[in-house]
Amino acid sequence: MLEVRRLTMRFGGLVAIDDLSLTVKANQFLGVIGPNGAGKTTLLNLITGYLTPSSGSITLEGAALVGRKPYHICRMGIARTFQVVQPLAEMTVLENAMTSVFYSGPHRVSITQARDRAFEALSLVGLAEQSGMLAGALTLGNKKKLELARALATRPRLLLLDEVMAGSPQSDVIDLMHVLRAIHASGTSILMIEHLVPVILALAEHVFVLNFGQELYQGRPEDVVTHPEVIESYLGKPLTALADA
């Protein structure tokens, strides 16, 4: 579905993404882990058109994404959340999600339809009760949920998540894991960046480990946690114990 080929991104002298190739298969749940500064967020910025790569290509079902604007990429069926939350602060939670609906699809959507679809997305992530609040007044955990709801309200085929669970209370993490499973089961492909490794291990079918902008390892979740290089560079200790948690 999504093909990243030999992608490189330089910021001045810093190589944030270094000749990276990565694939998200149709209906795959791909987990991406890696230490801070590995280039995970940069990768999402490149895929969604917020950054233009120094070299390399990105395609969605064969269509080139490099050079397209974020709003175009959104309409092609990709949605994302932002690691640093970006609520439309002076709009209500419901209006935030409604805004997602209007311009992300090929058809005109009425206010009533948008309200229904927005409410659906908010209910799914557990924000229905807060729908009348101003988005700026939400807690950080709820702002993260709003990021997810807004992404979902665009009805994406590919969902890119950037640490959407970080900062959420434990109970919310469990809820969100159920939500993501359901979204995946309904046919959406997911690329999930997450610091909480147990969450990735529980959800992802395939795990990609990023380090210094390069692939360190990729494979099945159970293989990743036991891989010596991954343990050494990222996990610090074997994670089997954590995975059981």
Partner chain sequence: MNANRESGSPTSLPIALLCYGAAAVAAVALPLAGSPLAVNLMLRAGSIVMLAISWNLAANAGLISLGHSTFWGLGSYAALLMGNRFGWPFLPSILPAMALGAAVAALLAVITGRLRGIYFAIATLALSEGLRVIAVMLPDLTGGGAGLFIDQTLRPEPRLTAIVTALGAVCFALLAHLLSRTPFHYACRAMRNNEHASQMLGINPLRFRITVLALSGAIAAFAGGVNIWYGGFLDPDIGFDLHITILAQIGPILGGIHTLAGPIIGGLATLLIAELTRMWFGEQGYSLLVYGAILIVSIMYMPNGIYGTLRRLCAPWTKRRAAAKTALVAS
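Please supply the corresponding structure for the form predicted alone (the preceding block corresponds to the form predicted together with the partner chain).
A lone chain is what you will see next.
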């Protein structure tokens, strides 16, 4: 579905993404993990058109994404969340989600249609009762839920999640895991970046490990967490040193 081929992103002398290739299959739940500074968010910014790569290609079902505007990529069926949430603070929760509907496609949508689609997305993430609140008054955990709802309101075929659970209490994390399982079961492909490794292990079918902008390892979740280089990149110690500690 999504093909990233030999992607490189340079910021001056810094190489944030280094000759990276990655594939997301149709209806796959792919988890992406890696230390801080590994290039995870940069990867999402490249896929969604917020950055233009120094070299390499990105395609969605054969259609090139490089050079397209973020709103065009959204209309092609890719939606994303952002690590730092920035809701439209002086608009209601429902209006925030409705805005996503209005901008998600080339065809005109009525206010009633937008309201229905937005409320459906808010209900899915557990924010229906807060739909009339100002978005700026939400807790951080609920702002994260709104971020997800705004992405879902575009009805994506591929959903990119950038630490959507960071800062959320454990009860919200559990709720969001159920939501993501339901979204995936409905046929939506998901690429999820998350530092909560147990969440990735519980949800993802395949895990891709990124380190210094390069692929460190990829495979089944149970294989990734026992791989010595993955353990070392996260903890700073080789597996043998951990065993002796």
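Positions refer to the first chain, counted from 1. The structure displayed is predicted, hence computed values, not measured ones. Between two forms, the rigid core is defined as the largest C-alpha subset superposing within 1.5 Å.
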Legend entry - Core-superposed comparison between the two forms, residue 105 Cα displacement 2 Å or beyond: yes
